[in-house]
Partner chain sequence: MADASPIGIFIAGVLTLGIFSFLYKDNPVYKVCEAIFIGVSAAYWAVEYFYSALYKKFWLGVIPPEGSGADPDMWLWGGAILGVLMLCRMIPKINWLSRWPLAFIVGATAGLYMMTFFVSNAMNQIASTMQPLIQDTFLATLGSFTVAIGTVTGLIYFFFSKEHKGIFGGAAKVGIWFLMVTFGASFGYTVMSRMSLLIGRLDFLFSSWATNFGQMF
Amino acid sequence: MGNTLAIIGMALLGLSLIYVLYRTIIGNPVSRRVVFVYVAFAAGLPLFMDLLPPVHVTPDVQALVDALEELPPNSKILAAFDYDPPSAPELQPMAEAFFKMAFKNDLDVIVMGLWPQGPQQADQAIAAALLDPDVQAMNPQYGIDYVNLGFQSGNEFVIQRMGSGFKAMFSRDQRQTPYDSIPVLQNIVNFSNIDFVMNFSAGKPGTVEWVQFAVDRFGATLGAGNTAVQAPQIYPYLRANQMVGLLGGMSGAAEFEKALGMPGAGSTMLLSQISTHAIVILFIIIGNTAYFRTRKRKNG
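The form predicted in complex with its partner chain - chain by itself:
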């Protein structure tokens, strides 16, 4: 029922734009508040639909998935959470899919954050992943299969220092357990004991710093999930083979979920993303129509 109403609502929204275009052509454009209302409906209505948009997995995402899937059981992954709640709509679906995949494949995950709220986002993603029946069957245990080392201030200097020893930066985990008493951290001294570094980043410090220090200085293998606004800055590093794969924004999250066969929030929200983009494009056309009409009238 909700699905049908939402589809009817979207159709009416599209049709009403013809009236907006007509008003614009006759020189009576709508106010900016009307544009806001349209964008709100375009973003909100698809959230009531249970349709999943078609998603094409790009080579950059597939390369990351392949690299993660090839890791043998009990491989050590360092997961750096460098974002905060405002970036969660894009990065949290990636993080949840990542933990589901890691726990199902019996990989050991060491969580840390260069942003104060990053480790909390990781805790929420782990809690969501643990609700998955397949993950529950694996029964991952804190301290044995994963650990959260928490936040450490110092930005890129933290990564630099971790190159000589993780313990120098994280003497205890988030629960105040000493580093040496945590089973999953046994024999983990520095990056040479880490099989893969996965970074979820919304800015600085983030993926750029992980490339510059962990990859180019200490030889780590890096994959990353970024907010869309940051992704264009990261692609040059991917093309230079300084990273194995990149998830860019909400579409990257949806592709990641599809490649792993775990549809989640990224896939469902992508429909909203598509409809808002369509509305923005249509209003660009309407806005340009208004501009050229105004110019013609002034010249005439």
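For comparison with the form predicted in complex with its partner chain, would you give the structure of this protein in the form predicted alone?
Here you get just the chain by itself.
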């Protein structure tokens, strides 16, 4: 029912723009407040739709998916969460899809964060992944299949120190369990015992620091998911083969979900983003129409 109403609402929104254009042509443009209302509806209505936008999986995303899916069962992945709630709309869908894939493939995940709220975002992503029936069938257990080591201050110093020993930076996990008492951490000394590093980043410290220290100094294999604003800064490292793949912004999240065959929040929010951009472009056209009509009258 909600899906049908949302589709009808979007159709009416589009048709009403014809009336807005007509008013503009006859010299009676709408108030700018109306534009804000249109943008709000364009952003909100797609969130209630079951439709999925057309998504083309780029080579950078496919390379990351291939690298993750080639890992054998019980491989150790260090997942670094370096973002906070304001960046969650772009990065959280990536994180949820990542955990679903990891749990379904029986991969062991070690979570940490260089941002204070990063480990909390990881917990939310894990909770969402555990609702998936296929993940529930695998029955991943905390401490055995995954662990959250929590936040550690110190930026890139933390990564550098982990190169000598993880325990030096994380003597206990987020639940205050001693490092040596956690089964999934047995035989994990430093990066040489980690098969893959996955970083979700919204800034500094983040992917740049993981490349400079974990990859360049300690030879880690790195993949990343970044906000759209940060992604252009990361592409040079990807082109230099210092990373195996990159998810950039909302489109990267949607591509990741499609490549994994797990449509989710990234695809839904990408549809919202597309419709919002479409409305803004149409109002730019309508605004320019009003401008040229006004200039023509003045010149006439």
